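Starting off, we have a lone chain in the form predicted alone, written out as structure tokens.
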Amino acid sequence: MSSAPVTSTDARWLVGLLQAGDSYYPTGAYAHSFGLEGLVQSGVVRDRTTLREFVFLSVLPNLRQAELPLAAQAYAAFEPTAPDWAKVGELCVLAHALKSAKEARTATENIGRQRAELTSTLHAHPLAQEYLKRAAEAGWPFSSAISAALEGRVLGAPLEAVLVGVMYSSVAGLLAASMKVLRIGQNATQTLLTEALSQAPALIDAASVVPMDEIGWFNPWLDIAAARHETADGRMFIS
């Protein structure tokens, strides 16, 4: 995002990204804790201190090494005048391969599909329509990060703003879920959110230069908790 005064063009994509990042936007993301509920059930995350450790030692590194680089690479591949569809397909497959746990793959598939279809429905943009057509023909799996890049391109948003949107929705969604599975209030989660978002400039700078063959982040503890969560006797979230 430039530091120049906001123009009417900036306002168009700004309101679009605000709409897409709101919990009111029906991607289904609100129904997922992205592994947090499984970690709470296993006793790994139990209070604000351990929640903060999870955010800073797992969530932010995963954003820096996986979700944000995927979105950045997809943003480049979705260049409106000359989309690189072969690379888009490769990124879709990679995004799924990086999700070891079935619940995580299902979550990104459902959220990514819904966001891509919403983008096409709401904006009737040829780029979104062509992506859905090619994904159906080639059987590409959907990804929330790649669909975020697609929507950013359709809105005409710059890369940095798209990555900020991905980071905000990921961390804010997780912390909103934490209030349902932990004894923690809004003030405690908002201070954590503020602290996490302060890392955005460094995180986005680092993620923007991760080459495609170095994209990835692995947390076996999170994957084991997600696998256990899949067969738990009771659960509030889908993942």
Given for the second form:
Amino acid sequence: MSSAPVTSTDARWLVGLLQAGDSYYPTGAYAHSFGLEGLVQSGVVRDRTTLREFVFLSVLPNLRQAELPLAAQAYAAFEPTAPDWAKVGELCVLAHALKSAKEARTATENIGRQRAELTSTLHAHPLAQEYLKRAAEAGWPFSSAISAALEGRVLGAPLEAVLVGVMYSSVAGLLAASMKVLRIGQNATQTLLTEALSQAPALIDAASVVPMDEIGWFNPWLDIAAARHETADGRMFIS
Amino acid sequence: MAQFHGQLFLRAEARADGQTAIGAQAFRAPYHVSKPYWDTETRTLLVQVVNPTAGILSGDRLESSVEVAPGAAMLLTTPSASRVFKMREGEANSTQRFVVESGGWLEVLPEPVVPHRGSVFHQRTELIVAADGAAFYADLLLPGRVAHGEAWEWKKLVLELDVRRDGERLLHERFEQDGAGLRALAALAGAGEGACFGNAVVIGPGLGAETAPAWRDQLHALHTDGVWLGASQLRLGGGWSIKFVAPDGVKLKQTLNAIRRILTPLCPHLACDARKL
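Could you give the coordinates for the form predicted together with the partner chain, as opposed to the form predicted alone above?
Once more the chain from above appears, this time first in line as the rest of the complex follows.
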């Protein structure tokens, strides 16, 4: 991190990313547990210890190898002066093809669509408008990581800040969901969040250099639990 | 130690009498193709690809390309597990391409991959199916030489699977783990040292009609006695992902056989017994 004074330009994208990362921002992410509820139902995640293991063994590796590289590649493709729309379309399809469980695709579709439309509505930026137009014409699926990259470009945020935003919203969203399906409190989840976020510099460095053809990672037990969650008798979350 | 650059090309074609036959083939060591068997009951050509060497060694490059022409039906299997041996340096690579043309059927049912201590193996698989073609593909992974007390000790394993139907990408999976990482995930899930994995996809024109078919409930009922199983529809419909984990290799094979039996009413060629050869 630079120790240079914050400029008014930094403040503009910074407040924009704070707004987008807040649970008050209506992307609908609060309705998803991103597979956690299925793992709780199957007895894998039971308490703070097993939740921590899940975060470090599954959530962070997936961010490093899949969601953050998708966002990084999309950020490059959304270069405002010369967007690479073919690559954007390829990334949209890849973002969905990486998820074998239907609920995981539904989650990223709904959150990504809402975030892209909000970006266009709130900032009236031609890049966001053009993206929505092309997505509608070509039938591109939406992705939360790709919409985060779009929003970052619209706000003028640097790549590192966009990736930090993706990491924060992913881990914080999961931990917020954990308080509804586990006997765990805010202090316990905040200490976990702090510990997970301390991995951000290494995670973002690694994710930034993952090439297109090496994007992807999965945890077999999470995919199975997510598939079974589709037919669960009772559930609190959409995914 | 000799390094192999093995190549295999097979093309199954429907003859005028409706039977499937090998229309073209080419292979070089370590690949060898056994004499095909026509299964009259299921109208499926059963072909076994044999690797007569002990297994896969550092520096080996295996490339296979298998095509099923319109109206043809083939089951491709192997007679024994693919052992990936310890590598002091380097890695082994396998690239597989399976193409199913209009009205064709292909089942790919290899025996499990067994990565030994210190091995580095990268397998890339492409499955390309025409709009009205159909396929069943299953990858099986054992944790190592469990009987020798060796499990989860490989250095790096990458299994990539890319599935396209009618030109659309349905699935792109990349499973990249060192042995220790997968052992830790298995421990978190309460699985033992012998936990084995199956990753299957079934693609076919009739599979998109229902988003909650009764046969999925039958598949999910296999999730018992230490077996985990989840089935979910792939993007754009027309295909399903079926992942399963079993406590040992025997249970893994039993689960795979049960999956095939449950799906047989949808894909009748799955009734073909791979062990008939």
